[in-house]
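Encoded as structure tokens, the following chain is the form predicted on its own, with no partner shown.
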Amino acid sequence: MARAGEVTPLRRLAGWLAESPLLRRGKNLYEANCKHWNMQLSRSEKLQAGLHLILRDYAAGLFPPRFEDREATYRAEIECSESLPGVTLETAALADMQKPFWVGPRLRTYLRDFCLIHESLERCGILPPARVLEMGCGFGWTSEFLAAIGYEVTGTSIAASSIEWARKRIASLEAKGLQRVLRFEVAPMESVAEDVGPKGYYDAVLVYEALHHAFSWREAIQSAAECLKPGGWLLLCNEPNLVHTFSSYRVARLSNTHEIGLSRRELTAHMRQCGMTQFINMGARLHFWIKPHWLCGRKAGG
């Protein structure tokens, strides 16, 4: 395996590969994206950017990428908001306010996920009041839908700004007459257990497309078994299978945060470790290292 900066044929081939006439349009695509983060591409444009980006970026020992830095890594997702090309502050956090009720197909993508989502803490018999946990909250809008199903729901984000948008939503089902518990509190997802906890008192946690985030993702799910009570389950709900790493390059290098792809094999041994036994499957069972992951493992005991 070739080492950061040792400059070998293949990464001499990547490197004229990404400067050649083939791949022009895609630089010059990539080049006008880093000015406009909401650029509007077609899958063909984002396919030529983003193969441009990879080969130059493996060509230079940038790729795979590498996290070393726990403080820089976590500065990077909580600055994401700020730093984005072409967009405002507020710009960006309205849109996320706004979510799930985007224009265009991703709203049936998010609104068939949180019924993925509900249905796999039926599924896992955890049911209203139950307590649950969500890690990588964002701006909140999951945990207000299960505050709003009844459950007693606690959010966390790592930015305090994310979170302090997120806390209007309690205010939101106060309007409606919704006497629900919904909170929301800063905390890193590796250290939620001890940042937020109480320890062994939530019957599930949830992770939504927030897990491929953090900076390291074994200490986020062993943070997340310490929350849950004996018996409560942990829920991985869309989360990248291993082909993320190379399909969102583009999009992580643009907003300067952690995307990464993960491996099923690896998940479900690290749950194991963490004391999980049992396990429910809700995602697709031949995955190709393509097909996100929604697995489901419960804690030992109860």
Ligand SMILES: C[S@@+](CC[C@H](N)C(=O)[O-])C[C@H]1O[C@@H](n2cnc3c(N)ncnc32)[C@H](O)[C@@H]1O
Second form
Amino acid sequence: MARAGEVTPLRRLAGWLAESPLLRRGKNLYEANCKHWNMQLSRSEKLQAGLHLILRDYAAGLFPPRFEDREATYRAEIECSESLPGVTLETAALADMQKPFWVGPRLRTYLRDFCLIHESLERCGILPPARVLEMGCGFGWTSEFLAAIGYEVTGTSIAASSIEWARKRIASLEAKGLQRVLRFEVAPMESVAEDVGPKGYYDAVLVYEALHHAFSWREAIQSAAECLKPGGWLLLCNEPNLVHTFSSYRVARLSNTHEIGLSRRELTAHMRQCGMTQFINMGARLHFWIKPHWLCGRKAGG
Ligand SMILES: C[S@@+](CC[C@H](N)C(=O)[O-])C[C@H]1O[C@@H](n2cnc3c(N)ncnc32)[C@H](O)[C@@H]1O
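Instead of the form predicted on its own shown above, give the structure for the form predicted in complex with the named molecule, please.
In what comes next, the whole complex appears, and the chain from above leads the way.
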């Protein structure tokens, strides 16, 4: 593979294409998007802007992205909501607190996803009041929903500000008259077993649309495995497939976050290395590196 600063014929061609009239519209759209995170783009506009950006960054040796600095990656994830172009921190936080109740088709998508998380837990035999740890819970909606239906839930995420918001959800359960166990803690998923633990306590650890943000998804899976009881289940829910590194590169650059696709083969192999012996695939069987992963792995023993 070519080094970062090295000029190769392929890189020269990519740079030329990125700046060519063919992708001028993509370039203009991306520049406008850099000022307005919430800019509405059609599919074809996203494609044009993304293609311009990928070719431009490939020419400069920046694509595919490499993440070598843990602290910088953590900081970028933590500061993400503060740095979205044209969006205040308050607006971003309120939008996240309203999730999944967003106007438009994403409402149905999130509710459907929650039903699949619920179904996955049931398929794994994890029923209330089982103990569930969520990694990368963000503003905590999934943890709140799971607690509402009777699980004992610990939600964890890397950003102290989102955990502070998430904790407001505990009062929402109390307001409904529900006596539930729901807590939220700040912790990178790579060290959740040390930072939150306790080790061997949880019946299930789940991560929904967040593992691919980890600095090291391998360390995150290892740490999750340590949190599980023997016989407990790790649920990887709606984690993106390999195409995501390309399709979300524009979003990754704008939000300065870690948007990478994951390989099902590598995920499964690593889960085995971390002591998982039984697998249930709740997602598409034929994925062609496109369909997201819904994968449950059972820790040996129990
Ligand atoms: C796409 S959001 C999804 C959040 C949540 N699961 C939801 O559905 O709203 C990804 C989340 O992962 C968190 N995150 C990123 N890197 C992390 C890490 N290394 N450890 C724990 N959380 C992390 C981010 O702060 C963000 O809240």
